[in-house]
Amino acid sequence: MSEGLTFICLSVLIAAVGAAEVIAPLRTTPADNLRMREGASFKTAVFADLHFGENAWTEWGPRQDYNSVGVMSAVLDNEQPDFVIYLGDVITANNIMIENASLYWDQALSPTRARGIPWSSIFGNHDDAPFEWPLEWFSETGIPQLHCLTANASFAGGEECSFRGTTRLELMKSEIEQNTLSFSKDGPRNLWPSVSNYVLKLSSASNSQEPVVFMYFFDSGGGSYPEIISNAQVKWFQKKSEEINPDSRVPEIIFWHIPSKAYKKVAPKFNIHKRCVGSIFLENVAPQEAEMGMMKVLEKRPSVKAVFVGHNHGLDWCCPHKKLWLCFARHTGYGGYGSWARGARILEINQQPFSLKSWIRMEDGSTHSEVILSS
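In the form predicted in complex with a further copy of the same chain, what is the structure of this chain alone?
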């Protein structure tokens, strides 16, 4: 081991971002029902690709996480949303060598929790990716001095670093058990290794039995298993949507992390944006590895209005595709590749008449790329 760089202790950042927080009691019942407020629209902020926990052996990583907390705080204070969606790649597990990566995950949740806003989360391809040893650690420089002392002394391991990672199930169980504001779920067991598959109902202010919209969350894989939405997930969606929305009367919106191949088809080419709305068109779409039927099912179902994904930090567009919209969120985190200005996609739902409007709120407070996704 060289006497090189020293890992900045995690507890410092936790103290910094969590100061104003009230410790939430353990949740007792799972929640799958969100409620509109009387006379108000329902506003959701989508936080995509936060990538907490990068390069934890240098000062760079913790500084990016601190900056990402700043982005989220600015968006939350400007928009005052009713709900937040963490759209995957919440952490960069391939850089994390502490025993329990939930500590980084928890940091990412903290600005939302501190404001008492409920949220839900899904997994991206980095959240349980295996640790990647930097090649330079094998050169003369050697492995930097790593301090893996965790903030919570009760965690096993103490100062011992661990390179085995934290599984999707462990991350999700930790989030759910420790947060009453979390609406996340670890999904049906028969869909594992795909974990974050669930549906939330947003119901009317006047009648909790009256659904305004169903929000479907899917794990699009990556990290410990292929970047894919399985046929089993497709079947689960078909069964579930038939059961709770048999006549397709209630609008449905869909969230997952990695764009499907359909995004590649509708992506603007040669700088011709057609009916697409967005501000950055700077990358090729990096789609899932294969299609197992999800897009066909969504395209045919009249109630499905839009799909939202992250993953490509250099894309923030919405493009129409057949009778629905395919949208990217906006790179929210200072972690992850790319130095495009950070922001978050906002969704605004109105009940009577139903409308789904979206725009992007930037860290500096500006907004752009407003689009109506319900027409």
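Now that the form predicted in complex with a further copy of the same chain has been shown, please provide the structure of the form predicted alone.
What comes next is one chain alone, with no partners or other molecules.
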């Protein structure tokens, strides 16, 4: 394979998606409503920067996807979370030459789906980037032979191979329609091309109408459009939060992929605030291209407890910022840059009294960097 540079569209799927997957049960709650379990905390695993589909025409690429499945499986088996969040850069679309990149997206979801755990996802800057032709294809070895899907294949895509890529809307539509455990949404149409904008309510075990926390998800751009959270998204959050949480009584948690500029100010490289909690501070923050006002709104809202992002693989810290916390996840996937050990950020929510605790669970089973984010 390495000598002939043979590209096989479905090779990475075989490594991780097996016949042993559990059939997902139907939802028993509304599409935007999660439930606490009686007498138990609510635990969430955050998988960031998986980068499935990288260098699929080499031996290296499929092996990294296989290893990424191993990381997620280890975290899920150790933590047994109630929910999973895919925090962007699920795939490296600029490395995926088939039209239906949802095949790789589906592989990334497979460890969570196989265990019957519900999840939600948001987009990162690599998830719908245009295909970039590898320079080695124009060397003496030439363009690899293409083995496309056959016309009678059971997978979507027919017999086509395409370099067009798969859009955010197509990826989200595929996830939602094919997975009853997915709580993801394609967001209000007036916010497109920003797609993954929605809010989920975590309700009390005893009363589905009693909110314990609201979780907001945002598409921070990149790939097919600039790396920003737009003013339109800010206004959507203001309107939505006023509608469902007018007195700011219920705690709120925020998720997006690319850090805001506030992250760069709170913990510049080599000058970490003494109250920051983490294990790797090994690169500069790579923030969004512009700040359109989202952070100012969050800073003024007393119910907002923490913001969680990915994007920087060499950062896994949480730092206090005004009355809230700014946190990075942990690089989960073997795709993408960096050789740091892989893991995932874990969140644990308790209802009475409300508390939000977080730590990092590593692939080898160890934990570190525990921090209370609700104080």
